[in-house]
Structure formats: C-alpha cells, structure tokens
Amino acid sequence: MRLSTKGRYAVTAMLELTIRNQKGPVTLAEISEDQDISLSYLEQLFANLRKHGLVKGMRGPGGGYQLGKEPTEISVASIIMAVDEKVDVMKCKGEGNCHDGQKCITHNLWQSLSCQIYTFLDNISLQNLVDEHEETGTTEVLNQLG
C-alpha cells in the first residue's frame, strides 16, 4: 500500500493543528507556510475534514481552524478516510474481480492485509503521535510525517 500525498498532507496538517491547539485557531496560511503545503490544496483537504467533523472553522479576526474532536478521538485512519483515501492494497479495490472477473488466488491475503493496516491506523490517535514524539520535539515530528 502506498499512502498518497493527500493522505500524508492531511495527517501532517492535523498533527500541526493538534500541536498548536492550545494557542487557539490556526489559519491554513500558517500550516501552509510551516509545512510547505499549497494553500489551495489545504483548503480542499480541510473542506473534507470539516465535513467529517474532524475540524471546525472559526471566522473573523483571530479565526482559523481547531480540532472538531479531542485529539484522543481522532485516529489516523479517520483522517485518511475523510480525505477520500482508501486503506486498501487490493488491486480490485475489494470488488473480487481481480483475475478475469473472478477473485485472484491471493485476494483473501490482500484483503486481510488491508484490514490489518486499517486497524493499525485506526488505533493511532493524534494524541498518541504527539505523546510518542514529545521528547524529540515538534519540528522533528512534523518533518517525519511530511
């Protein structure tokens, strides 16, 4: 499985939002500058994240984005799924038509792997990432994800 730029950027942006959460709303321009992610790309990602309740926007002076839930309640899998990414290694995308319209002989293996990856990512919250890397410093954590 290869996680696309969309999924990696979404997780990176959400982690930055988590780290900066105590200071109030964070603008997409700040995240864009800090993480070197296109502002228009972030706007697209955050539209989906907002639709799924993972972030909430605050308008006006001092506005920006804040987490829509507690960092312990937001999993890496939920972020990836919110930006329309799939945690799936199957060639057939789960449809079972991978070999001349039939399931290939390794279909169940790849289906099981996809489930394991999803479970793994679903058990990692934003708070877990922050806690795990607190000793290494915020910048290193964000650079590792980006």
Given for the second form:
There are 2 protein chains.
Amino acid sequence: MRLSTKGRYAVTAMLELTIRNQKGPVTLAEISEDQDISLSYLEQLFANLRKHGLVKGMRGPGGGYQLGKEPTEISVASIIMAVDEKVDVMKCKGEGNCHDGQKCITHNLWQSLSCQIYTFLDNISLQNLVDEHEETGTTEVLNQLG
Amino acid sequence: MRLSTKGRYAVTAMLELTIRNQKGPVTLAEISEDQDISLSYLEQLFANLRKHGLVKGMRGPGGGYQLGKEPTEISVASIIMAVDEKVDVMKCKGEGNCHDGQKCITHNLWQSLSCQIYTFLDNISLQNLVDEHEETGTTEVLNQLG
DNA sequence: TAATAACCCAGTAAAATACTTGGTTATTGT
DNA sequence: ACAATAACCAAGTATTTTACTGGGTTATTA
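Now that you have shown the form predicted alone, what about the form predicted together with the DNA?
After this comes the whole thing, all chains and molecules, with the earlier chain placed first.
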C-alpha cells in the first residue's frame, strides 16, 4: 500500500465523477482544469482506472468519463491500487527464505501494519466521503496534513 | 500524509529498536545489514528521527540508537511524518482563495480523508504492533500488500 | 464531414529516493 | 595517550518515480 500525490490525483478525480455524475460524463479536460493536472497525465491515470473497471469512457462530443460501479462499491484502496500498479513486496514474505530472525519479525510487523492500512482504506468508499461531507457541512477543522 | 518505502524503512528500523531495546543500543550498521539499506541513507533517516526526539544516539563503542520515548508513546504517524518533512499542502485549503466550487469540494474531501488516515496511524504505536504480533503469533494470513 | 474527446505511445523534464564518498567528533577500552 | 568504534555531517551522484510534452488514431455526435 503506497500513498503519494499520484494516488491523491486519482482519488480527487474520482470524487469529481462521483459528485458530477448526475450531469452526464465528465471530460478529462474539465478535471485537468479543476485539479491543475496535465491532460495527458490524467489520461495515463484513467487508462489504469479503466483497466480496473473503476471508470467507463465515452468517446465523441458529449462524451467523457463516468464511474464504472456504484460509488458505494468503489473503495479508496481500490483507486490507489489501480494507479500504483507496482507492488514492491518484501523479499522474505511467507517463503521462509529469510535467515535472519530479527529481519523476519520486523518485516512481518510491517506487513501487518500495511494490511491494516489497506483494510482501513478499503472500507472507505467514494460515497462514504461524499456523505460525510454533506453531513458535517464544513471542513474548517481540517489541518494541514497534505 | 504520505506513505512510501522511505516511511517503511523508518518504521521497520524503529521496530528493531523496540524489539532489541533490552540489549542496549542498536547500531545503524546492524539495521543496515538486517533491512538491506545503505548505512548512509539510514543515517539521513535517523537524523530526522533524532530531530523529532523519536530516537537517542549514543556515540563510541557500545553505542548506537535507542528509542527516545516509550514505545507506547511513539505512533506510526509520527515516524512517517518525521522522515517525510515536506508536506505538500493543497493550494486552496482554508484560505478561500479557490474560486472553483467543484475544486474546493474535492480538495476538501481529500483533506478529510487525509486527516482520517493520519488519525488512524497516529493511534497505532510501536508497542501496539509488537503486542499484536506476540498475541497472534503467526503472520501467515498476510497477503502481498507491500 | 467536421468537431469532439477518448485512447495510445514515445520521449523528456522534474522531483523524490537511495546510495557513495569522505570527512568530524565523542566515547570506550587498552 | 591512543586506537577503535559509531554517531554525526555534508556534497555529489545514480536511480526511480512522477509529471509533462507532443505527436498521433479512433469512435461518436451534430
């Protein structure tokens, strides 16, 4: 589980689709404008999102992107995993080919934590995020965590 | 809140200190060996950890590093924040200088999520991780989440 | 048939990550 | 006193990831 600005771009873009899905497909040009990301970079991200069935693309005028599933069915974890693709696994996971006991322990502990983070993010759907926002109304409390 | 291999290195290294703190200070050379990270890179990471009071360094023979606080008092979030240093804040947070409504909403939603992730990781201490491991004993269930 | 917008790909610029090298300073045991 | 140890420090480089540029093509709509 990795969390970078790349993942942030993907999540915020998906949030736009969630919010604007009433008014038909959203073009990447619009998202590019809103999020200050280059169109072509967005295309790359959306190519991955599409491969994973998270979005549907419609060509031609009036086209754009829509969510590939219900917003309740799309987790934050699935979005981040879709654009990350590379999963750098630990050398000594499971296979017992790690001869240093200490190393194994710390690596396993990290895996455990990593698993917890994944589960946490997998339980947050796009719908959850939007709902919460509508409930609380304001977001002034938020601090600068990037 | 960012989550990369850099943070992983820091967390696993801190876990080593937690596990081995009975037998006195742990040298970076040992950690370098265990975790397959260059000594000098570890030095950089530990310089940051030290600045934040998370570790204490002892020079000379028999020296090394120890935790700067009790393992119950050191959260995973604090470790990751210590080595990350740069926090790339959103342009339009709080200040209301964002003229596009859609942009504001999605950015705020991201901030909200980011805050949730931070809170989650801030509630997991080094001690928590070690305890959990001792309880369950095995980690075979863990999958490849990196 | 022209405009639109997804889709595709190769190359490059910029930034973050990780390492290399070559030091100095404090501490310990001989 | 002094040699060994290991933290501490800094400048430079290699590598990888992130992000962008610019060139397309294909499908769809009016």
